[in-house]
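For reference, the chain that follows is the form predicted alone, supplied as structure tokens.
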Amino acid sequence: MLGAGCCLRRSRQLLASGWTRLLSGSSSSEVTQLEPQRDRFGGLSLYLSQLRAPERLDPGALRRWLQESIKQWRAEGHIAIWLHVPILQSRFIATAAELGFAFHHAESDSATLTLWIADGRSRLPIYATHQLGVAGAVLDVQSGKVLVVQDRNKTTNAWKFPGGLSEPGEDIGSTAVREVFEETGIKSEFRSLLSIRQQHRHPGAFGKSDMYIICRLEPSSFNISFCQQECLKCEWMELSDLAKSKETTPITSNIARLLLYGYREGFDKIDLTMREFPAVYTGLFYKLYHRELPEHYRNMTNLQDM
């Protein structure tokens, strides 16, 4: 029986022969070995963006050398394949779909495509559906004073806190710093998170769900230099008079009240810190953010310390 990288390299063989047919009008320096790359799961992924002269490769010829190369990797035990195509070489996913693959999502320079060629439904993992949003609930201890926009583009001017979408790879304290620079001009510190609200097929996210997040920043200037695309008005405003006015989102209203607890009961009562970890993935880290512990409970070592 062959083993897995045996199979793998006998695929590439294949491939390499295969390739060589298509593009027989090339000279040899012009045909590129397409290699699948095998992942962990038992899938396989195909980068058309490894071809040197994809103008010359014809959809047909693709199609006839995927239909054989798919019993191949069938019959060698892969559940799965991954095609990824550049937009430029957009003209090779209807070949792809006349297969039976499908879109599993886009990027602004590729598509990602997928075929389930094992038994029984499909178990891919489906492609991130939520958006996350970020506000910055920016409070003065010093003077009692929180900062609060009205949008320019809403039909109702309610205060709210500053906010928007996380970019890529961002961790939600950075995003909330972000854009409450980017709105108003202030420079703020990341605290603690506050609230989570989550909202399905929501209008603002394409109809997918969205989660957003409102955080406590601490001020470190105060001179307010407000986009005037982005905000009608801009201003700190009092912490008890944000919880008490109706001029407000409900959320804005019901995290004001919350701040109003912090600020007069302790910030230890509301507030969700932050810790990061080492993830079981060599080289990476993940955020978490919980209550904090007491001191006793972040050092033990054995549950008979307690």
Given for the second form:
2 protein chains.
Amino acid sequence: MLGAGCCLRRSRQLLASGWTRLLSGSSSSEVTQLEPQRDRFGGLSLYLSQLRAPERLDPGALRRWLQESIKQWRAEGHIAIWLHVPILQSRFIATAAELGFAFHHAESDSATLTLWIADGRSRLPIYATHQLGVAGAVLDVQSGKVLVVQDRNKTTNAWKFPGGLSEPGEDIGSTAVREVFEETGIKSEFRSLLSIRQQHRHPGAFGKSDMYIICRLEPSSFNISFCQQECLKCEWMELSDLAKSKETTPITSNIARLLLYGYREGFDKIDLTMREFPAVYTGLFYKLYHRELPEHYRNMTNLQDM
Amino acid sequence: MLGAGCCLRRSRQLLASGWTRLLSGSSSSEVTQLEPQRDRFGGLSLYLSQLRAPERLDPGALRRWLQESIKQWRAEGHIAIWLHVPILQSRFIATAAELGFAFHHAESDSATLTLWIADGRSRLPIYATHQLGVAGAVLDVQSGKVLVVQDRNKTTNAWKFPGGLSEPGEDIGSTAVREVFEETGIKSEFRSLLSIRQQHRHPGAFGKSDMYIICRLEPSSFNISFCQQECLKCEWMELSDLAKSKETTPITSNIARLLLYGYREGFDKIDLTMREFPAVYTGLFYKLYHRELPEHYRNMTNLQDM
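Could you please show the structure of the form predicted in complex with a further copy of the same chain, as a counterpart to the form predicted alone just displayed?
Below is the entire complex, every chain and molecule, led by the chain shown above.
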């Protein structure tokens, strides 16, 4: 959190006076609705949603007021301005852009623009850079068979593990279990995290990076009823056959061999297990995945040189 | 890729005629610049950047034309419309929003809106959902000391591993090495991936999810010169002291114990190693991280029951 907000009261006074000067005719209650708010990054946030009668605001007036205010805010040591614009007020976006504002992000019915007003290049955090895909390697330890699918609408029909994009707020294991069920009708339980792949400039991710995680799942049902829309084929395949198969992707083949290694010599050799911890920021819990830690290391007991 | 595009030629004819009808006065070359393009998701993309003289386009005319075209596109079996709007043409965003378009994403000087026109809820892929942070656990195996910092501008001064947000297109290991150097002045090399944490609704990620990865690094320089702006303290700390310390975060403490386990009993017990594979989509390479696979499993040789 860089130095800002200390001058917030002054900014608010300036802002109110600015509006009064520029919006003669608009109610003063209208004016006082819009107040710059200090954000966690040391900038000031403006919410156009605070305008009760945005149609009464002339873009030219907003432009003049912003120009004047930005000089003042810069002098006051603020480092950046965040402008939050409801989609129906988008006519103000071009106005802000003419002053150097750019899109930081936008979603649904709101856009957020930023203008860096401190020296040097912007130190504002960028928006989400990764989409997350999760696949489930569902292994039936009784039969030694693993659940595989072939996608519809693919040029090459390669065997792969069922999976798909994670939904907002969804845990990795939950995505794997949900996608496996949606694609194949098989119910399963999360056991461990096996592998992570990072791929940049992904066409399916609008040019963003793709993070792809493969989980080890254990089936709790066995009768396949696969989604005809997504899948061309779906079957329980001998794990060693998948590990040897040419009719698959490099990543699937690789993970099949990893899974075979774990199946034959102990899953403890391949698993990343999960533990939950309380999150300081959100009050929620976060999930941490890594190699299983022996009890005496977890509790730091009976270790030499302590 | 759901059924679309087959009617693309008809759409283009309609589009051209639509423009001609609505933009009497604008040059026909202007008109033919804007053509709907089939996207990989089975929708049609419109790029307002194709307009040579956007100032000559009246939002009301665009609105009427869109209304008419959408009926036609729906009848032709298209499932969605993507509208790409340069920031200086943002006045057209509200126009589109009145017809049901919403922001899919926006960045820098361009916004992308979508309208789902098929039955049921939108099946369009969502935009990036995760920011990626990477930390480096730099362990000097000679001295058994690990590199730790205390952040400035934090209420509680807890020891942690240096790290920060990944830049667009940056590999996990590269982020760890870069952030360690920027924060501490220590040069290091990527050795392995140790742990992954997923945390949702993160305030520092604009409400998106945060993926946090910790890598094991090996130092190639040892003289600390830490960034005064980011760090309050920085030092080489006895690994076993960090593992026992109360003055740290749960995740740091946990990874310190994991690292101690690996340091004493072999890093092969805790490491996820990295391998590169060619990416089908981009022609680039992607990086895959998982437990080291024994040679005979990697090559599927000398394994029984093959």
